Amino acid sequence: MWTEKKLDEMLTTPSPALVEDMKKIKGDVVILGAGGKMGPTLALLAKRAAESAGVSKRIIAVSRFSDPAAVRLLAEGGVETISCDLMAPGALAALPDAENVIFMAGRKFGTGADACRTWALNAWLPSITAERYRGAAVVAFSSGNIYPLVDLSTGGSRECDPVGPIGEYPMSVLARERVFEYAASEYGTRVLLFRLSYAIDLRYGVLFDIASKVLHGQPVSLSATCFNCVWQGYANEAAIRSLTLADAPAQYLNVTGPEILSVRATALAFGEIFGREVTFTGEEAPSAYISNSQKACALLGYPSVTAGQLIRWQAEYLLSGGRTLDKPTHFEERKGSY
C-alpha cells in the first residue's frame, strides 16, 4: 500500500548517476521557489545526493513555505530553509551567495484575473535574479507550453523548433527564458532553460486529474487529445544534473517522458483498473501540446519509470487514500487561459 512517506522516500533517493554528477557540481546550491509542488522533494534529493557523494555542499531552499508538510520534510532531511517573499525589496540581496541556482519561482493559475502579477513573477523576478546571481550556473524552470500546438504526427516539439506561446501565462514564461538568455549573452551566466511537461508526483498531476475523474464517475475531457508526462523523481534529478549542462549561450532542454499518451486510452486504462465505466466530453483534435525529449534522454538517460508504471502507481495511490495537493493541472486547456 502507498503512504506519503513511501512516496517521498522514492522521490528523494538519488540514483548513481546523480551522485556522480553531484561530485562535478562545485559550490553551494540555492533553490528559489522551493516551496511549490516539486521544490521540497527536489531540495531533499539534492541534499541526499551530496551526502551520498561525500561532498560538503549547502543546499538552501528559499520560499514563502505555505505548506507545513513541506517545511517538515526539509527540516527532517537537514535542508537549510529561508522563508521570504522573493518579490519583497531587498529579499534577493539578503540571500546567501551561491555558485548554483535552480530557479523554480513562478505563477500560472490566476493569470486570467491578475495577469500583471503573473508577468511580474515570471519576467521581472527572473530579471533581478539574473542580476543577483550573474556569476552562477542557473537552471531555470520553463514549460512545454511555450511551444505551439503541433500535429500529433510530428512526435512533439524539439528544442530547435520555433516557439509560439498561446495566452499570457506561456508568453510570460517565454519572457522568463528571454531574460535568462540575455544574462547568458550579456554577463556570461551559464544557463539551462528547463522546459518541463507534466511531472507526476501521485499527489497531483495530469494522471491524477484523469484518474480522479474516472474514479468518481466524472466525464474526462478529450480536448487535450494527447500529452507527455514524466516521473517527478526523474524530473528532479534532471534539474539538478542540468547544472552540469548550463552554459553561455543559454542551453535548452525538453524534460518529459518519451511516450505520447492518449487521453482516451489513459482514461480507459484507469477505468479498467477501477472497474468503472468511463465517460468523455469534447472532441479529440489532430494537434496537442507535446514535446520531444530525445535530447534529454541522450544526455541524462531514459526515465526509469514508464508511463504504464505511472498509471498503475497513480491508481494504487488513489485507492490507498493518500494525501493529495488539490492542485489541478488544467491539462485540457488549449487557449492558454489560466
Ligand SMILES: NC(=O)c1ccc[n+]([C@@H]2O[C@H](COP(=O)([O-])OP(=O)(O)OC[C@H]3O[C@@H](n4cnc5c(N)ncnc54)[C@H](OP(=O)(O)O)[C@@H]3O)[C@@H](O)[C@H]2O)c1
Contents of the next structure:
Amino acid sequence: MWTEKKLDEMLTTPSPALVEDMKKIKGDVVILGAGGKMGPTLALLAKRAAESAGVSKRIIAVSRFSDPAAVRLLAEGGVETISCDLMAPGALAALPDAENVIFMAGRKFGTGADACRTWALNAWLPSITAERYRGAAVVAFSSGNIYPLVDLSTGGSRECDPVGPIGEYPMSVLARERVFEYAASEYGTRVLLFRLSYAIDLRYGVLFDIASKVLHGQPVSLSATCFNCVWQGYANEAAIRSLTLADAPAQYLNVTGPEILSVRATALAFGEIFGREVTFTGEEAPSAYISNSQKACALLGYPSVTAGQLIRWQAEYLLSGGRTLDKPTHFEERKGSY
Ligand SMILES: NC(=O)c1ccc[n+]([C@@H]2O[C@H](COP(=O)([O-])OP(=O)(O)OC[C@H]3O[C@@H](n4cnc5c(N)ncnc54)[C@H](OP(=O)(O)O)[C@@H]3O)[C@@H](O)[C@H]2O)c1
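Output the form predicted together with this ligand next; the form predicted on its own has already been displayed.
Starting with the chain above, the whole complex follows.
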C-alpha cells in the first residue's frame, strides 16, 4: 500500500554513498528555492544524511514557502527554514553565510505570458546569488532542455555536446548556467551545473502525466516520442553528492535515468496494468529531448530504481488514490512554449 508517508520516507532515506559523501562536505548547506516539488525531500534527505554521518551541519531551506505544508514537514525533520522572496532587495544579503549552496529556484510555466519574470528568476537571481556566495561550492539546477532535440540514434545529448535551447524558458536556464560559469571563471567559485531531466516522485512527473491519461481514458500525445526520467530520490542524492564534484572551471552533469523510454511503450505498459485500452494523439518524430547520463552513472552509480519499477510504482500510487500535486510537466512540448 502506498501512502504519502511511505513515499516521503523512501525519498528521504540516505544511501551509504550519500552518508560517506556527507562526511566530505565541509560546512553548512543553504538550499535556495527549497519549497517546490523537489526541495523539501532534498533538504530532509540532506539532514538525515548528515545525522547518519555523525556530522554537525546546518541544513537551511530558503523559499517563499507558498505551500505551508512544506515548512511543517521540514521543521519536523530538523531542517531550518527561512521564508523570503529571494528577489526582494537585501534578501540574499540577509541569509546566513554557507560553504555550500544548492540553487533550485526557477520559473518555467507562464513564460509565454510574462517572459521577463522568467528571465529575472532564471538569470538575474543566479547572478546576484553567484556574487553573494562566491566563496561557496554551488550546485545549480539546470535542465536537459538546454540541449536541442536530437536524433534518437544518438543515444542522447552528452555534456560535451553543443547546447541549443529551443524557446525562452530553456534559453533563460542556459543564461543561469552561463552566469554561474562566469562566477567559476572570475571568482574561482566551485560550480556544478546539474542538467536534470524529469524527476519522478509519483505525486507529479512525466510518468504521472502519462499514467493518469491512460487511467482516465484520455489520449496520450506521442509528440515527445521518447524521454528519460529518474527516481527523485536518486536525483536529490545526486544533487547533494555533486557538492563534492563542484569545481572551477564549472563542471556539467546530465542527471536522469539510463533508459530511453518510448512514450507509446510506456503508455501501453500502463494500459496493461490498468486493464485499459490506450488511445494516442499526434505523431512520433525522429528526434526527442534525450540526455545521455553515462557520466553521472560513472561518478555516482546507477539509479537505485529502474524505469520498469518506476512505472509499476506510479501505477500503484495512482490506484491507491495518493495525493497528487496537479503540476503537469508538459513534456509533450517540442517548441519550448511554456
Ligand atoms: N522537477 C523536475 O523534474 C525538474 C526537471 C528539470 C529541471 N528542474 C529544475 O530544478 C529545480 C528544482 O525543481 P522543482 O521541480 O523543485 O522546481 P519548482 O517546483 O519550480 O521549485 C522551485 C521553487 O523555487 C521557489 N521560488 C521561486 N521563486 C522564488 C523566489 N523569488 N524566492 C524564493 N523562492 C522562490 C518556489 O517555491 P516557493 O513558492 O516556496 O517560493 C518554487 O516552487 C527548478 O529550477 C526546476 O526548473 C526540475
